[in-house]
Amino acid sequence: MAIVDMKRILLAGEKASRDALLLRLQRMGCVEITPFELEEETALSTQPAQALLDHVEQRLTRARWAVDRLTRYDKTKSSMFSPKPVATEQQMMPGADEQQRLEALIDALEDLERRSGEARGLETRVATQLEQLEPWLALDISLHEIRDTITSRQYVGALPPAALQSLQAAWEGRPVSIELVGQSRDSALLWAAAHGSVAGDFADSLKESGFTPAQLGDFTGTVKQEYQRLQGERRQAQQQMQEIEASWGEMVTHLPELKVYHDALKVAQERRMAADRLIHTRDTFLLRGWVPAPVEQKVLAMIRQEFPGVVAETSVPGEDDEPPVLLHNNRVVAPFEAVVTGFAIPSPTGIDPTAVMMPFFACFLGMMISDAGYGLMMAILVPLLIKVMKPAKGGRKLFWIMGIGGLFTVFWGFMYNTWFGFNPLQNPPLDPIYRPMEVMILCLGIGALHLLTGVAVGAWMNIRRGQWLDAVYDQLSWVLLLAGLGMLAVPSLAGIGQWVALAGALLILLFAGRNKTKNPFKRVLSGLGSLYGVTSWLSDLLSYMRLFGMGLATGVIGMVINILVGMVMDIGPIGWPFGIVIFVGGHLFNAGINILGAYVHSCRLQYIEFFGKFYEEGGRPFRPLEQTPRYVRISDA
């Protein structure tokens, strides 16, 4: 249960060694580089450095696009359990020739994308034109001949079928020719020609009839000729698209090296961003940051040995400094740091509650999952999955939480007599179905212990700071009150319990408002308000009944699954395979949904009931300069 002490580190050296030093610090991954706070008029120009960073970010963006684009065509079978490929430190530092080759490869991919876009655009445009021309295939005159002359006007378009008959009847015997070309949905397609002497009147009749001129485009041949030509263009565009798709498939072989190149650029970007936090002159640089005290000498020794032109010194944080927070616990407790950081980073002056919280969290997890079979499955599979998948640091912590929780689940599953929904023992130690009261009392007892532990941690924090009276007034008073009230429930202890509870109540009544006012009357009123808070303790205690409820639900659902399996298996050999599928699938579903629910509710009990008694947040996480690849794992080999 420790927050690592931090030391200020200050480096100054020749600018020529800056990049090599940043690379070395990045590989060590234990120094956080912080920017200097300079006045605007004294700040040095950062335009060249910003230009270099923009260049790296531009290349990184192109590489990420190339990886994402090629991934669509990657037919290599992979699963969520597949580990990331390994890249060496040498591969993460490609030379100029290798970078030039890979940039040329990305250029080729961008050219493929451009050609693909052009082909898709052409195919879409031609398809639209074909759709416009298709209804007019029966129009057997060249489209360039459909134009007005001195003596005549031509019209091509659509109008409602009923209006066509009226139009033909109205203009029969007059210098107008109307021909039906075809049908399109609910419209009649027509071609018409009118003598110039009646063209104006005929145009008005067409307008009144709901005539819509056709949009046939700028073509010269007949509709049929143009339609056939466009079909040829469409086939060519589709063939070009197929060839481009085949080229994409061939380029997939370059996906692994592009992933490595992307991560190399990402690591380089991180160094470049760190370099922007330094102060530079023409020949020197100045670096300021934080280093954990346990590795302080290791970092200083590395700098003295490998960078003799760099001067480094460390110092304790100043009064105005806000050091970052790094948690440190042993291998068993460390995975549960993910629970703490998932709530909030503790204050640098606070404490790391992981070690105290860990046994309660794992215990709650086991009580809510409550099936020893599921616990065995978790305890066995988690190490195997970690070995196969090789997850990142954060994911590995969550895996180990499940693995350790699996061991506690085996214990509570044995106590509850539940093994994959079966109940092999005749007289189990605990029986949530037939003797629920015992389990409820146990859950409330563990909950009370959890709450009082939170109070004890708060008292320890006050004692550590030399605030002994605060520990008595703010924590011991509540312990006495709650313990006394609990003793009242035991007849043999009721006499002592009433005096213990009274002592705690008097401490709260007299001293809860000591920091708000010095007026005795107001302090007593404030104390009465604080005493009313005992009701919140009752609600907090009842929250632990979820341990009983979820544990009972897991066992009952498992029993129901087994009953269904038994009914199917009783059918005979035909039902056996179905019974096996229901058994495996049902218990996997039951385990998965209850593991998720147990994790969420265990976090809830820590965050609200436990942390609320003492936790001081407000810190910021320690973020060292390190290698954080996205697609690969970096090996020293």
The other form holds:
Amino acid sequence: MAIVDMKRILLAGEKASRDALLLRLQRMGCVEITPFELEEETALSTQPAQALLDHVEQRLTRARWAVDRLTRYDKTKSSMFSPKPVATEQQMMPGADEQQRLEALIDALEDLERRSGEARGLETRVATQLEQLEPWLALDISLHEIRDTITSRQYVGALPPAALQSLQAAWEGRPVSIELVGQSRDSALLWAAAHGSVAGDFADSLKESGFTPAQLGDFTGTVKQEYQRLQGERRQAQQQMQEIEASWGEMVTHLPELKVYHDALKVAQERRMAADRLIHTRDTFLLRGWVPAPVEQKVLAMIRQEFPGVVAETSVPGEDDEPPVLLHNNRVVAPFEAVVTGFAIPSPTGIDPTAVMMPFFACFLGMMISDAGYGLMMAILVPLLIKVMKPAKGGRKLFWIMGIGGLFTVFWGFMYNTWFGFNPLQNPPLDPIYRPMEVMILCLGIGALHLLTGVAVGAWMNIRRGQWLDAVYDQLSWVLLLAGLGMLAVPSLAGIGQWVALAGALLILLFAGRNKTKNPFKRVLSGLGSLYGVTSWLSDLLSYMRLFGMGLATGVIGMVINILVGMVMDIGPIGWPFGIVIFVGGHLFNAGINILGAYVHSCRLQYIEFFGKFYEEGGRPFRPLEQTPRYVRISDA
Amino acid sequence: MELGQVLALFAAALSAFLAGMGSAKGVGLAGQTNAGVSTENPEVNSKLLVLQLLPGTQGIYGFLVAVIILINTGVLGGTMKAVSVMQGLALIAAVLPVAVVGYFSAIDQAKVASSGMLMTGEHPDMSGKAITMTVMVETYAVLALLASFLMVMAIQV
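Let's compare: the form predicted alone is above, so bring in the form predicted in complex with its partner chain.
Everything in the complex follows now, all chains and molecules, and the chain you saw is the first one.
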């Protein structure tokens, strides 16, 4: 149980060995590189790596695009349970030839994308033209023949249907011909000719009626001919698109190697970014960073052995240094670090609460899931799933929390007498439905223990810093007050209890405001304010009732599922398969929703009730230079 | 069937449908936000599903109390016991906390969950805090469940 001690590390060497050193450090994954804070105008420029970085960045973007694009055509079902493929260290460092080949592959993909975009564009354009021509199919005259002559003008276009009749009526008997060619959705399509002598008036009249000339384009032949030509073009474009789609489908075979390439670039980019944090002279570099004290010697030994040209030096962090925070716990406790970091990283001067929290967390999980059958499934399935899925570090922690929580669930399920919703024992140790008071008192008792543990941790933090008096004023006072109040409830202890509570209250009243003000009156006032905080203890304590409520819910719903199954089973053999389906599905649902609820509520009890008593957050997580591939796992070999 | 029995069934129905309605509304609201945020940032979707599910528990609490009433009155045993009018009314009073608090807290919780989703969409590493914020609302639903449960268990039919 601890926050790992950090050492400052300083490395200096010739620039030639820089990249090899970074690669080695990246593979070890235990040195965090901190940037130097330099004045802007300095000879110790960080520029040389920048150009290379951009290059890698650009290639990485291309590779990511290629992988994303091809993934759409990936037909192989990747199940949630299948592990990521393995890549060797060698694959992660592709040679120049290999890189060229893969870059050419991405070029080909980009070309395919461009062609597919062009084909799509053509198809859209042709489709629009076809749409425009469609209403005019009945116009069976070659379009080049519709033109003005010496004595006449011709008009082709659309008109609001309502205006058509009045137009026809107005020009009845005059040298004008109006022919209705077709009807589109909201307009009448007409073809009109007018004698030159009235052409001006007719044009005005058309304008007033809301006439819009048709955009038929500039071509010879009839609309029908043009329409057929365009249809042919569209078919061609569609065929081209199909061919391109097929090529995408064929390219999918390259997806695995592109994924490896992407990750190789990503890892290279991480290294480049690290190189950017160093400072350089013409021939040398200087690296500053953090290394966890337990691996300090290992790193130094590696550098001495493999990089004779590099000087390494470690030192204890100075007063104003703020080391990054890395949590380290034994194997049983370590998974629960995920719960702590899910809230906040502890401050480097604070403590790592994981080990104190772990038994409570697992216990709460068990009380809230509270079905021994589900617990058994969790405890058995989790190790199997880890073996099959090989999850990454973060996910693995969550799995183990569930596995350990499963063991606690078996215990509490036994106490509550619930196995897959069945109640096998006649006289169970605890019965939440028919003897709820016992269980509720138990929940509050465990809650009180949890809260007092939090206070004790707070006291220990004060004592460790040599602030004994703070521990008395801030923590012991509350323990006295609360213990005293608790004793009041027990008749034989009530006499002592009132004095104990009074002593605690007095301590809080007089000393809670000690750092805020010198004025004694204000100080007591501030103490009164703190004393009012006793109500928050009540609500904190009550909060543990959720342990009972959530546990109850699991049991009752499990019971209901079994009652339903019983009803279906009673029908006879026809009901049996349905009964089995309801049983399995129902209990999976119940387990799922309750495991989620139990996890979330366990977290809340830690974050709000427990951490509120002592936790000091504000640390910065330790982020060593390491390999963080996205699609593959890197094998150690 | 007597009036008392009808009242008992009404109590069970009240508990199941009010809390259930609240949860349905809440999960629905949270689901819409989830879809919106996931459109922008598909990678956080699995984290958001947890948030979406949280307002669903109130419906379970209401259902739970309903089932206990059905067990106590013998409906699930096959033959319903005799229930006096006063007992029936008492059962209606008993389910009020889980029904009413369940209804409103589910919707309020969904609002917090939705805001939490937006936060998670922007800062995926803050999903733990979003969940904690959302669970704060749940406390009152749990307390209401306990109040209703204790009352229902105290009414001996």
